[in-house]
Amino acid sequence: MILMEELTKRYGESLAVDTLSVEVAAGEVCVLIGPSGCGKTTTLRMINRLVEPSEGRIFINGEDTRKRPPELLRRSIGYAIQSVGLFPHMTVEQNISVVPSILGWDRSRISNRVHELLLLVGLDPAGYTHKYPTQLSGGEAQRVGVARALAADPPILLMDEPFGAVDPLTRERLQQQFLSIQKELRKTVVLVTHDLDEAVRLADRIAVMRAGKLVQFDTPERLLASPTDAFVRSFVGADRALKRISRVPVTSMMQPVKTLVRSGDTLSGDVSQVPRFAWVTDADGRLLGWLDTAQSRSPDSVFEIDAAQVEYLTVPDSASARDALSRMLGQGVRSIPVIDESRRLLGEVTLRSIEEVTAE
């Protein structure tokens, strides 16, 4: 889908980016990483000629970009970054249409992309269509931008630090949020990050530049466990192995475990064949609660849980092993179940499997 073929950018003296080559599939996601400084961003403003390059070519689908008025490239490929860039005089609809407007789609069908594409971002399209940047939260705005960047529903995906800008937490939203949606729509992503972890979390492929070469191409898992260099090495860090884990899923340990099922008044299940303290779900397999088996056996002694309880005592499908461990460490357990998003119950994953997937 793109391919950087010997790309380089001289300002002057200065050399931003030395013989780059990079060659990124259709639907995967490339994350371009590096200390400040190394020409990851201009990298990625080449790509739809933001910037040009002094030297060597770029390619998306055979076509080398150079063939194309910048212009039209880049109504081609979406374009999202940290500062968001909204319209401050534009309400968020007329923002996400700018470029369906360009194009000269009827209003009708940008009206009904706008819905579509607040509502893939976690939107309410009624409490929001007709808002203005300055009434948004950061998070907010940049799924806002974000969709922006779909609007016109390009190929090609380029984000230069789309969530640098906001708390933590909601960062760890946005990056859940941008996973689920990239599952869904299969883009070409090439993201600029600085976040080593974000990067492993996100990236199919991961590109580690230094000083404007590239220094390793290569998958999270084998930059992780086999980096190239002693510059990747300290770069990726001493806790290689709790990065590694983030990118294994829990479904891919998860083991059965077994409950019991509360129907009205009674609980169903051989009560010997459970531990002491057993999970109790309904007969749709949905958690509960739990019951203590040396303390009673009866029904009224199960102990309820709340949404908030579930989400602190259980991890969902979507997480990874070190979801799990971190989960497992704060509430000082060996082993922690596993929800999907209706609360079904599907098995849980022990310290033990951890173990032995960082052993590895």
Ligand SMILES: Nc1ncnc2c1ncn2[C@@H]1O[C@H](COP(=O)(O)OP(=O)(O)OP(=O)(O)O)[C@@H](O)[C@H]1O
Contents of the next structure:
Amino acid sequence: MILMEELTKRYGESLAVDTLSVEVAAGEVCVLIGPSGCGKTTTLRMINRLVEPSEGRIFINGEDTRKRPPELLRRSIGYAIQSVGLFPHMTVEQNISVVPSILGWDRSRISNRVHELLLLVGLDPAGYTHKYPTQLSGGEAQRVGVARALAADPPILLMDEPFGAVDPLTRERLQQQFLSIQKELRKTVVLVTHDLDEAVRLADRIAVMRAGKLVQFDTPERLLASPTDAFVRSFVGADRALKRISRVPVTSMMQPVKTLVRSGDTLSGDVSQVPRFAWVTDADGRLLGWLDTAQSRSPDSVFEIDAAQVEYLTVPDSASARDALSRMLGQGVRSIPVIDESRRLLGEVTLRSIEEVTAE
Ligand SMILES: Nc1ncnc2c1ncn2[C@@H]1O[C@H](COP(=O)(O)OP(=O)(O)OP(=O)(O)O)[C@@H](O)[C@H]1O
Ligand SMILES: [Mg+2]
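Can you return the structure of this protein in the form predicted together with the ligand rather than the form predicted on its own?
What follows is the entire complex, opening with the chain shown before.
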């Protein structure tokens, strides 16, 4: 757990950080966001004492960080810095090994760890261990930066725009990788970004900063639903409703759907009651297709859908309300079925239920 208490950093007359108090729970991802120059990096660097606060205190697991020599403190805190900052004269392996070497790990333990971390961030160890930073793409270098920050398995991770310098697709992949790594490792993370979508995707809580001050500290849902003031409102943007529903899982707004069941040559369920259209499943509830009763009510008339169509006509149960909305808009329909991994039909999400969420 990280507790920042009334932190202030002065440079001459100006305040880089101004009486900032934030508490980050163990295992939580806290995202610092705000305009350029608002004090995000300075805040991060005060946590590992690369910058000493002018006033205020920081506690990690209840212990005042000033009580520990900065070098020792930093070994328990992974740090992935803005613009990666790999050592250019060192290979990928050597870069990742910096802290484990300082900690005196033996060679084989270090090389096992490097191997494991490269796999974790999705880089093939055989191809990357001996490369130099100039031989890496921006996205690869950022992944090595993240691996280096994780090297000694620190309980705390500070990440300063770790996915900044890459294209949107790679960025999304890195974010997803981060989320799945975090699900497993449960580090306490403070992450800085400029990108609100990234914050909404990754954060348990978001701290919005402006001119050194904390203006709102909330879950993504609450930040998007009720920005505290005009600054936060304009910062989260006019499309905050859309951003918000990207955090809402379809399973939370799913409604039961009446289906027909086809087994063998028969359709069970009350076919005569079907107004016009019904989804048809097999006996195990797996989606087979649909029946357009305006044309025919015969089991032979079930329009079967193939795997590619399933992808287009449904959403998986891991999808967000935003995914569902985008599918519905794409097809011009007002509801969409939700299926699980085995194609079982779980229910449906309607435009109306999404409207209800955004109107809250
Ligand atoms: N060593 C320093 N000496 C003087 N002023 C500094 C120093 N470091 C930072 N500042 C100032 O403190 C303020 C906050 O800087 P900081 O790097 O924390 O911003 P940031 O929020 O990380 O910005 P960005 O999003 O551009 O990275 C800025 O106005 C900056 O000019
Ligand atoms: Mg910065």
